[in-house]
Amino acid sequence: MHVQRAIEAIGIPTILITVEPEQSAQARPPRAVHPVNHRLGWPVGHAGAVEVQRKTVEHALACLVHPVEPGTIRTYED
């Protein structure tokens, strides 16, 4: 997380995409979406799922357009 708030310090918005929502609350991520039923080193679906990578790359990047306040992590299923 820290590489994630000093990036968010020089100005460029950042998203977490996270498996492991409970853990990745209590840093309190500025941006942050858990997609569920995705497991660890699988963040965004598994391999040659294009599909459903693309969806959650989509729910990530509109974490941008639509912001929350820090430390909240939107979750979805695809």
Contents of the next structure:
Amino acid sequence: MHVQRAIEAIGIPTILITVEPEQSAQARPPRAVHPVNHRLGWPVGHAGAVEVQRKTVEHALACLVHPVEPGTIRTYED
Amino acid sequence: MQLSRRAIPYTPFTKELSGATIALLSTAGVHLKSQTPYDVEGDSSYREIPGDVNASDLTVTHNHYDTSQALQDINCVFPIDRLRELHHDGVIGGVAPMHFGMMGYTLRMRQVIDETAPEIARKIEHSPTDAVLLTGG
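Switch from the form predicted alone to the form predicted together with the partner chain and print that structure.
Following is the full complex, with the preceding chain placed first.
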């Protein structure tokens, strides 16, 4: 998304959690992760699924620490 | 210099995660219940969400996805409580004082590129934020 690119361009690292990887790829995100079991409306996890939500956030943040080539959308399965 | 669409801006993450302050930005239509809702026909504006917000004071306005899960638990699209827990447990260094909501659907893309996105980026640059976690709908 354009705002992600703008934030990254100004010097702040970003990570996107996306459930629409094809659409996200068109915007060429600096870093992105796709939780493959999640759907539109609950990209981080179902309502009340605290552990799943936490693991999704932790996994996304780990992608900041362990970078891959910019533009790569990594998949993640919980 | 205008960045080509084919180019990908990239800033290395050089801090320890345990010392990093994280902000959220969601395009799922998140906003405070007290703020003006987004125009579901298309909206290029954004909402500032304070870091000490109570999750129950947040809602979503969007009609391009099923919002029922997010209306039950905003953390489905805006994991503010999960960030606080990670801070409490020492996984991250802090929760940023300001987060951002957008609707992610607009017919005025040029306005987003030229105005909204740079404005949000500047606000984040001038706040104590080391990295941003973004979520869609």
